[in-house]
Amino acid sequence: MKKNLAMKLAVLGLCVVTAFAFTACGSSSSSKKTTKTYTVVTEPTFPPYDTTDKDGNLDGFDMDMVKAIAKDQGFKVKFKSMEFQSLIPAIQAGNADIIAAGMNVDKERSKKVDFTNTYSDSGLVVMVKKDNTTIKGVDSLTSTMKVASQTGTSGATECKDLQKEGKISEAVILDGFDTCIMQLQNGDVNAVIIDKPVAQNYIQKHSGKFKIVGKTMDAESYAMAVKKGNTALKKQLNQGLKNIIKDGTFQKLCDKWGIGNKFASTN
């Protein structure tokens, strides 16, 4: 009789044993948080702001401003490669949360996506080949010279004008930066229309073959982008932007990059 005692109360022990486990575990589950990982999408031929490690994994001043924002919000990132023309069409579809990839705020993007407070400042040059001493700007560009920039970008539609008013033969309109630096390199054209950070970095890594000649045209300035109508994500991405302006942390990535052009708007 004792003896079935003691066994019920040990089987009615370990129940409540195994109970208060399980509710601890339930507990423990509900209670914690899951972190908000962001999918964000660049097109990496744009160094510093974008451009790829020796590894080949993404890299440049963009990526280390995103992370840094993420870890001041709270959130995690990862990146995705693609080309320039299909950043904006992957966010409004829902395949991506955060354009990073040195985009310029103008009307016509500002209809498709929200933009954040921009964070440097830019503007097309025309580069050349270093021995180059017949184009000295944009205004000796003549009616028999082709001139390359990138898909969508500021410097295609600028040399698409060019084009339309007979200023040159040829708007040629290539992929990625890398490409058009290519054909400037073999001769396939005569001049680049690029932005002055990008021509500023690969005429530092390629000392002696390349330079900008003239004035810079049309000012303007990069932002992250977000679907229309995420005010949340653009609210947590310009806190956080001014967050690490004020703490430091941007110039010291400004100057990583050899950014020379420091600015960002914190209104």
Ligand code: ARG
Contents of the next structure:
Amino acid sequence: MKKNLAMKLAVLGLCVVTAFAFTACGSSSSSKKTTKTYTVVTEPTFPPYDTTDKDGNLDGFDMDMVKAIAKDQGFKVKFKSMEFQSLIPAIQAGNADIIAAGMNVDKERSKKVDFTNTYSDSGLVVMVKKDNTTIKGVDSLTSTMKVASQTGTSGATECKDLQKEGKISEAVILDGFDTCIMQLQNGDVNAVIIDKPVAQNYIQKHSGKFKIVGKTMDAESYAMAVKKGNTALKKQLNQGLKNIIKDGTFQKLCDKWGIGNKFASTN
Ligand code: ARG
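Next up, the form predicted in complex with arginine in place of the form predicted on its own?
Below is the entire complex, every chain and molecule, led by the chain shown above.
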């Protein structure tokens, strides 16, 4: 009889302990909102860095890289698409946390946002229709020609400079690189100034209807950007980037998206 009572008490005790454990788990998971979700912004007419998949979801090297860094550093990300020129203002206004948009580090931008370490090298090129025989590079553009690029990009700055110098008739500045390519195809513009890996990707996609002419013009490398003074997030991104380079994830993503790995020689 006594034994039985002892047993019952033991079982009861166990139940109480278990109930406590469950409550504890419950409350700790609800207070464990420490897994932060950061809003990552991009502009998706910049394949293979920034594009959309068949279902219209944001996709590309930049998205994969940020996802891998987030996994490594234990935070979550959600992606948001906007015009290229709205990316920096969104960070400044606190409407987004991270820019991942094949964005070159440059002096002007560095006054407005903080850049992480760079992750990719690029350069600008002149892209024309494949059958064009007159344009052989930036130096053979003439004062009757129209040249397109995307709003807010280094390509747009180059186009505007060419126009100021009287070397082209018009800098056609458009919201997306897809529209620039369409205008080139339609003959509305004579050339597009665009980042080299992206030009190569568009050429591939349009089964060789376009070509790159002349030399690659220098441009700074790509980096992610965060709000000025957000050193904590910048450090996390840099550490995550370092880790995914070291563990081979970065190389896998370069292979997946067909881009060069700027760290390959140092590995
Ligand atoms: N690399 C160029 C720049 O920083 C163009 C970037 C365009 N990126 C994009 N996602 N549309 O100005």
